[in-house]
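What follows is one chain in C-alpha cells, specifically the form predicted on its own.
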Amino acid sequence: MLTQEENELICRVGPGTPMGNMFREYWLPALLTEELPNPDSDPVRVLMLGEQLIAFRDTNGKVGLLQNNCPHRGASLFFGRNEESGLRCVYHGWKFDTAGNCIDMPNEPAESDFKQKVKATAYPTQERGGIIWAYLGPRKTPPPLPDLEGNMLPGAQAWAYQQNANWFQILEGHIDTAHVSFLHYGGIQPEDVPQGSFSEYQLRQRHAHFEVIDTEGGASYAARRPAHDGTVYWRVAQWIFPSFSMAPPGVLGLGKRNACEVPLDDHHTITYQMSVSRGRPGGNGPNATFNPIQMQPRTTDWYGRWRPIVQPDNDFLIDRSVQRANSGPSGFTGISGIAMQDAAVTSSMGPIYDRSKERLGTSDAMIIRVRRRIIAAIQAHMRYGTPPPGVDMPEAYRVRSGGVLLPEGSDWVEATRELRQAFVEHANLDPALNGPL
C-alpha cells in the first residue's frame, strides 16, 4: 500500500505539483487527428494536465495548441476565428499563430509594435499515427517522439476513450493481468476454447506465479502458467513512462500496440489505444471494426471528447440477468466490453482510491514495482532535476507485450529477449495459438 502522502504525489497532476512536472517531461497524446479534419475546422477545447487549451488547424495544415485565455483580456479563444493562418479573438480581434506569436492587432494603431511584444503561451505539437502529440514541458526543444510501433508503422491506427477516474487507477487495471480471468473470462470455461491455446492455460489455472523486472524505460512482468508436455505459458507485458502500456494478449512477437493514460485533471482521463496489429485473429486488418466502444456524441465543453455512451451514472448497462447465467465474455460481470468491464471497476474506486487503505498480495508485485519506479522518479526529478526515464531514450519505447510457450526451467527474460523487441518481424509465428481470448 502507499501512504496518503505518496497516492498524493502520484495521483495529482495540475500545473506546479511533482507529477504534473514529470508528465510535462514527454510528449503525450493531445488529440486525435480526426478532431480537427480540415486546415480553418472548428477550434476544440482541450483540457490536459489541468490546463485549458485551445486546439486549432491552421490555413497550412499546422496544428495549434494555444493557452484558453487571450492574452489581452482573458476571452475564451475557442470563439476565436479559425482563418488565413491564425486563430483571432472575436473581443478586440488579436489573431496568434500556432506558435503564438499575435500576427495581427487590428484595435491598435497602425503604426504600433505592440503587437511583437505579446505572445500567448502555444505548446509545440506533431502528427503522427493518427494521434496529435503535445510537449507541455519546459524545454525549448523538445525531447523526441517515443519509438511506438504501433503508432509510427504503415497503417497504424488510433481511438479513445474518456473516464472519470485518477490516471492512475485506469493504468494500474491496464499492467494487472490478474483480473483478466475473473473480470472478463469469469464467465468462460476451458472447455469454451480451443485446447493447447494460451486462452485454454489461462482459464484452466486462473492464478499466476509473477516475476517483475526493471527495463529501460519502465518495468516488465511475466506471468507463469503451466501448459503441456513440459511447456509454461508466459504472459509478458509492458509499462513505460510516464503512463504508457502494452497488454499481454496475442502472441509475443506479434503484437504493434499500446495504451497510453493522458490525465485531463486529477479526475479524468483520456486513454488513447494506437495500433497497427493485435497479432491475433480478428485483429486490425481492412474489415475490422476499429473502435469497439460506443461514443456519445462529441459536445464542445472541457469534458466533451470521447465520453461512451455506459457510465458510472448509468451503472455501466450492467445486465443481472447476463451475470447471473455467468456464460460468455460478459457473463461474470454483466456489462458488455472488455474496456467497459475495466471502466466500471476503476470509477467505482472514486476519484482517486485511498491507497493507505488497500491489501496487496503476491499478484500485484507488478502494481508495487510501477509505484516505486515513478516515486523514485518523481523524487529525483523533484530535488535534483534528474530528467525522468525515457524522457531522451526514444529506443526505450522499443518493446512488445503477448504471450509465449517456454520450455520449463528456462530463463524467460532472455528466452523472450528477441520477441520482446519491436521493428522484428517473426513470419514463423501463429497469431492462432493465442486462441479467441
Contents of the next structure:
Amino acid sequence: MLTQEENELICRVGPGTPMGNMFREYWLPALLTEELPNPDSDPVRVLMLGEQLIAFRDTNGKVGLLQNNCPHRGASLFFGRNEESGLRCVYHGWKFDTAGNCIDMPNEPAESDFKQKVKATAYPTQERGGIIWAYLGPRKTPPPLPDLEGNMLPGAQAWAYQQNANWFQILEGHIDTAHVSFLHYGGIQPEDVPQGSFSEYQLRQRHAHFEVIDTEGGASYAARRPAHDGTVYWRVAQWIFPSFSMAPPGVLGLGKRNACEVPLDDHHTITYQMSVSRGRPGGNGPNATFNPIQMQPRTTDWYGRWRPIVQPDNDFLIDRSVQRANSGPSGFTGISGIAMQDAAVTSSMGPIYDRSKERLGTSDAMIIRVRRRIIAAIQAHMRYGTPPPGVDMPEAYRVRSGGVLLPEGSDWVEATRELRQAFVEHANLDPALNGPL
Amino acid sequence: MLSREENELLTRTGPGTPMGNLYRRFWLPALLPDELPNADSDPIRFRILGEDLVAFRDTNGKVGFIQNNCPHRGASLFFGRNEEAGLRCVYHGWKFDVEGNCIDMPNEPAESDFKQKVKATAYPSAELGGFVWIYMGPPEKQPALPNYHWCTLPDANRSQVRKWMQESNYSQGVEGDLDSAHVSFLHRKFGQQERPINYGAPRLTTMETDFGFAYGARRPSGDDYFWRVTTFVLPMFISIPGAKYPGSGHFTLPMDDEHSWWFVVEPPPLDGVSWVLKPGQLTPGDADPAVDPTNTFIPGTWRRVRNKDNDYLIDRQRQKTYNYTGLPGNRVEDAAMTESMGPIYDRTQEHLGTTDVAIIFWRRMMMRMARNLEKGIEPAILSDPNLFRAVPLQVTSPESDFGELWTDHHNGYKRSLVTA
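Counterpart to the form predicted on its own, namely the form predicted in complex with the partner chain:
Entire complex below, previous chain first.
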C-alpha cells in the first residue's frame, strides 16, 4: 500500500515533477531506429515524459529531438521541411539543426543577429541496437548509456508496444513473477509440459516463496519452488533504475533480453524490448513464446506509435468461450498473447491506480522493495540532488534473469553470482531445461 | 512575449472576463443567413464567446438568439418547436419570443402570473452585409450597426459570405493575419517567377487610427517599394490588401477559449464581372472544392475535412517538390500553423522578431482597451458607425515612409465618401 502522496510521487513524470526530474537523469529509449528510416525522412511526433517533441533524421543521418513548438511563435515543427541538415518551420522559414541551433532566419534582415539569440530545446540522442536513445536531463555532458546486452550484442534487436496505463503499473507487472502461473499459464497443466523442466515445476506448485535483495543498480528477486531429487527451482529476475527489467523466462545465464518502460505521459507508456535471444514478435525462434503483437496502422498523432490492435477499447478481444474451456496458453484469460494478457490487467486498474486501496501479500515483496527504493532515490534527488542509482554506473545494467536448479539449502544469491552476470557465455547450459513456458 | 497574466487577459473571452466584456460591446457576425433560411425553419445550436445559444428565425422572419438551457429546468431549446412567433421548449411547453419573453407556460394554472416573472437570456440580432449579427452586451450600451466599408456598398446584402471553425484560440488566428512575413514562406510554391511578395524579411510599420490600426509591410521592388497595408478595424475585422474588390475581409472571433469562428466576406462584384468565390470555396486563396474535394466540410459540421486530427492530409512528397508545406491552399496552411500551437498557445515561450511588430501592436491595443473598459472608458469607435470605414492599400511607390503613404490614402478614401 502507498499513501496517495507516495503514489503521486512515483506516478507523475511531467516536467518539474520529482519523478519526472529523476527520469530525466537517465538515457531512455525515444524511438526505434526504423521510425526514422532515412536521411531527410518525415519528422515524427514523439511524446515522452509529458513533453511534446519532434524527431527527425537530418541529411547526414543524425537524429534530432526538438521542442514541438517553434521558438518563434509556436507553430508545430511537425509540419516542418526536413532538408539540408536541419528542420525548417514552414511558418516563417526558421531552421534548426539537431542541436537546436537556429541556423537560418530568413524573415529577419540579413544584418540581424537575432538567430544567434534563439535556441530550440533539443535533446542529445544516440543510436544503438535498433533504438534511438535520448537524454532529457540537465547535464551538459550526458552520462554513458547503460550496458544492456540485449541492446549491445551482435544481432541486437528492438521492438516496442504502447499501453494505456501509468508506467509504474506496467513495471510492477514485469517484476511480478507470481502472476505468471495464473494469468499466463492458468490454463496449462503440469502434465502438458515436459517432465523435469522449469515449466513443470512452475505449474506443479503455482505459489512460491520469494526472496529479494538489493543490487548495485536496483533489486533482484527469486521465487523458490521444489524441483526433483533434492533440488530446488529458483526463478530469478532483475529490476534496474529507473524502469529497466529483465524478464525471468528461460535458463539463467542464457537470457539476453532487456525491457524499458518509457512514459509518454502519466497515462500512456511504451515498453521497449531489446533482445538477441529471441526473435522479433512474428518470428519463429526456438524460444519464441511471445505471440506476435499485431499493431494498428501507425498514425502521426502523439499516441499513434506502436498501438496494438488488441487494446482496452475492444476488451483485448477477450473470448469468453476460450476462457470457459480454460485450456492452453489463452485458456485462463480468454485473451491471446502474454503481452496482451499483461496489458489487459495493468490497464484495467485505470490509468493511475490508487495504491492506497490495494492489499499486498507475500508474493508482492519485490514490488514493495522497488517502490521503497524509488521513493528513497526520488527524495535524495529532490532534496540533495543526489544522482540516482545507475546513472553513472553503466556496469550496473550487466545483469541477467532466468531459472536455475540448485541443491536444497543452498544460498541462491551466492550460487548464482556468475550466472546473473551479463556478457558471459555459458556453453554448457541447455536452453531446453526451461521447457516451453 | 507576454506574461502569463497578459496571455490570460488576451485569450479568455467568456462571460465576465475583461476581453469578453470588450467584445460584448460590439456587434459581431454570428451566422450566415442560409443557416436560418426561412421563417420557422429549424433552430440551430450556436456557441460564441463561450456562451451556448440557440438561434431561430421566427414566424415573422426575425432572428432570435436565446440561451440554450430552458429557464425552467434546463432542457435544451434546440429541440424546441419553432412555431407561431416563438420557440417552445418540448419538455413542458414553455414558449419564448425572440426577445426572451416567456409568452406561454401551459404547465402552470391559467391564473398563474409566473410567466411574467421568467425571462430567457436573449440577444439582439440584425442582418447586414450578408451576415446575421449579434449584440451580447448591456442593453443600454447597444451601439448603432457598424458601417464597415463593404456594408455601405450597393447590394451589400448579396455579399458572398463564408464561415468555418478553427480549433484554437481566436488570437492565434488574428495574429496570423497581422503577420505579412509568413506569406513569403508558408504560402510559397516552387518554380514560380520571383515577385516582390517573395521577399521574406519585410519591414513592418504600424499606426493607430480612429478605426483601429493599419500596418504596412514594405518590400523592395526594383528601385521602388512594394507596399502592402493591412487594416484592422475593431473589434477584429481584417482587410488584407490585394483583394479583387475593396471591402473584402474577415473576422476571427471567439467561439470559446479553444475554438474560433472565421467569417469571410467578399462584396458583390462590379457589373459584368464574375463572383470571387466559387461554390463551396472558402476564400479566394483556397483550393476549389470542385478540384480538391477534401477542401470542404465534414458533413453537418463547420470543421474541415483537412483538420488537425489528420495532419490536414499533408503530402510529404509534394512538400519536397511542389510547395513549401505539402498542403493545398492558404487557409489550410494557416490553420495548420495556428492550430498546431495548441488550443491556447503559451506566449511566455515565444521569441518575437522584427516582422512581429503588428502582432505586438495588436496585443497592446486590445489589452489596453480591455483594461480601460474595466475603468469605465468605452471604446471610442462606438460613438460613430462611420468610424468603421477603412480600406487597405497595395501599391508600388517610391515612398519609403509609411506615415505619409497611409495618411494620404486614408484621407483620400474618406474624401471620396463625402463627395459620393
